[in-house]
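The chain below stands alone, shown as structure tokens; this is the form predicted on its own.
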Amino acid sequence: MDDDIYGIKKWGDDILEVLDNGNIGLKNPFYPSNPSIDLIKIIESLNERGISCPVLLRITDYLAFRIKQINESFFKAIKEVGYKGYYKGVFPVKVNQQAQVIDRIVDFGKEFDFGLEVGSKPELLIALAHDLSSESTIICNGIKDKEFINLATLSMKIGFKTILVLESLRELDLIIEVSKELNVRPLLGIRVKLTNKVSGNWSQSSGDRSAFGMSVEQIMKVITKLKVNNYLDCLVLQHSHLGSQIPDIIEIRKATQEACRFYSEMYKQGAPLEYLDLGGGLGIDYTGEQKSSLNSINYSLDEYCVNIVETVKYELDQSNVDHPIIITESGRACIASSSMLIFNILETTNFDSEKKTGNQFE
């Protein structure tokens, strides 16, 4: 009955359930047959230790399971589709910069070569302070000054695989200047502005009117300048942000398709691309509607992975281009389920009158 009212089975992602006593139960995703933990008992235990609501409860098993789930879903899709490349995820530090969160993401993601995405100097310092696996990447997005570029370039000397994603021609001039000063060949990416616009709450971050990324004309200028300066061999990554919390799987396929066509053309221009970074987009079904709407999605995690891998394989096979390493930057989909805000209910309002009036029962 409680599940009929609140619909936990629809939006609870198999980690929450209603217990026989009516309380919320937290399930262990690694051991689903184990008894659920009563959330009220956790709150009572916190109260005994002098910790009162509101509290933000973080559940590390949920974070570890989600990282494992995303990686294994991509691995499964790659095997099913016959894709010849592989997958490496990165976590966008801007989504949650707290030390205890980043520490655990790095720890849980190490077996999958899970990396980090940064968009500022402070975020880059956070990434460089962690013991990432030797094959994981640090993706540097955002507007960059000389100090940012200098720090990222120097990090390669101590073993980090740090990729500077170009946002403008100005950045390219700075990178060439810094790399010559430090005598280090950089790893470069280029951010491509896709014309496909997705729906949802963050639709303005997609499409050819979005704030970030380069147009076709700008991309050609970058490639020409890289050739002239003998730096084209440094261009190893294409970054195309599909969007955020994308509700419709068809939009994901279309945006991936367009990104692949840019990738193929740059590859044919002589860029030795190895990575295709498709940015964010993987959504969460907050309402359990399972449809394309502002707070829901019409696809599962497995469907998301298969659609991306299948589209990349088909498009690049058509262009006779080698399959790249696929990168995604799933932020909310990675950590949203691992934390919950718990607060006291101070008062309730009942709109149903207990007093019987008139001839209601006649």
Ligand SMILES: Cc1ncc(COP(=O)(O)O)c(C=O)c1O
Contents of the next structure:
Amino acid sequence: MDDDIYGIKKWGDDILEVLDNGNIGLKNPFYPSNPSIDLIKIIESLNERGISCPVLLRITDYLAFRIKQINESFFKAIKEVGYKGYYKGVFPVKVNQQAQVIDRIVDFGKEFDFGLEVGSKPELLIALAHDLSSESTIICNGIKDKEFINLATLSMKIGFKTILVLESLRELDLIIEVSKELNVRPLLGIRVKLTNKVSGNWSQSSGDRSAFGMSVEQIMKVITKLKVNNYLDCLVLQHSHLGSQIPDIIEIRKATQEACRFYSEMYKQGAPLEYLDLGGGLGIDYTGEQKSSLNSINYSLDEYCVNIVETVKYELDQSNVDHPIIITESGRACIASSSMLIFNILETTNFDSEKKTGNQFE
Ligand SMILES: Cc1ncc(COP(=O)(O)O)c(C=O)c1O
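Rather than the form predicted on its own that you just supplied, could I have the structure of the form predicted in complex with the named molecule?
Everything in the complex follows now, all chains and molecules, and the chain you saw is the first one.
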């Protein structure tokens, strides 16, 4: 009954419920038949230890479960669709740079070769301070100066699989210079600008108006330069990011289709591409409405994975291109359900109150 009032069944992701006493119960997703833990009891035990609200509670089991869910859902889709490549996700550090969070993501993600996406030098330093699995990748996005490129290139010498994603032609000059100085062949990616727009919060900065990614003309210039300098064999990844919290599965499908068309053209130009990185965007159903709207999504995690894998397979089979390793950079969808902000109620307002206090505030 209370579940219906609060709609928890719709947005609680099977990890929250309303207990018989009306309190919130936290379920253990790894052992769903175990009794839930009463949230008030956790708060009381924190109070006994001298910790009072507001409190940001992180539930590490929820983080571990979400990482497992995302990976397993992709593995399931790959099997169902008969896809010949595999999936290797990365966590975008910008979404939560807290050490407690990144440490856990790296630990829980190790068995899935889960890597990290970084967009700046400090974030790259965070990634390099972690014991990532040897098969996972560090994806370097963002504008890069010589120091950033130096650091990324040096990290390859100590065994990290660090991929420098080109945002501009200028960066390529710097990368060639650094790789010659350090005598290391770089691993390169190219960020493409998709023309597909998305609805939702990030609509304005998606499509042609996106500040990131290269146009077809710019990509052709990069490919020519890579060929002239004998660096085309280093181009292993294509990156795109449509926007966050994408509400509609059709938009995800269309963007994946467009990304695949860029991919097959670059492949045909002789780039030995291995990775197709589709960025973030996996949304969260905050309202539980299950529809394409600002704070909801019209798809499940399984549908997200199947739609991506199926589209990549179909598009690349049409062009006779080998199936790449699919990377996604889910940020919010990876961590949102694992933390909650709890604060004291300072005041309540009652409408249609039975009590006639003469004051609308009680
Ligand atoms: C390049 C890139 N990758 C991944 C993300 C994470 O997106 P999301 O949280 O929607 O998964 C973002 C945005 O925050 C981004 O700009």
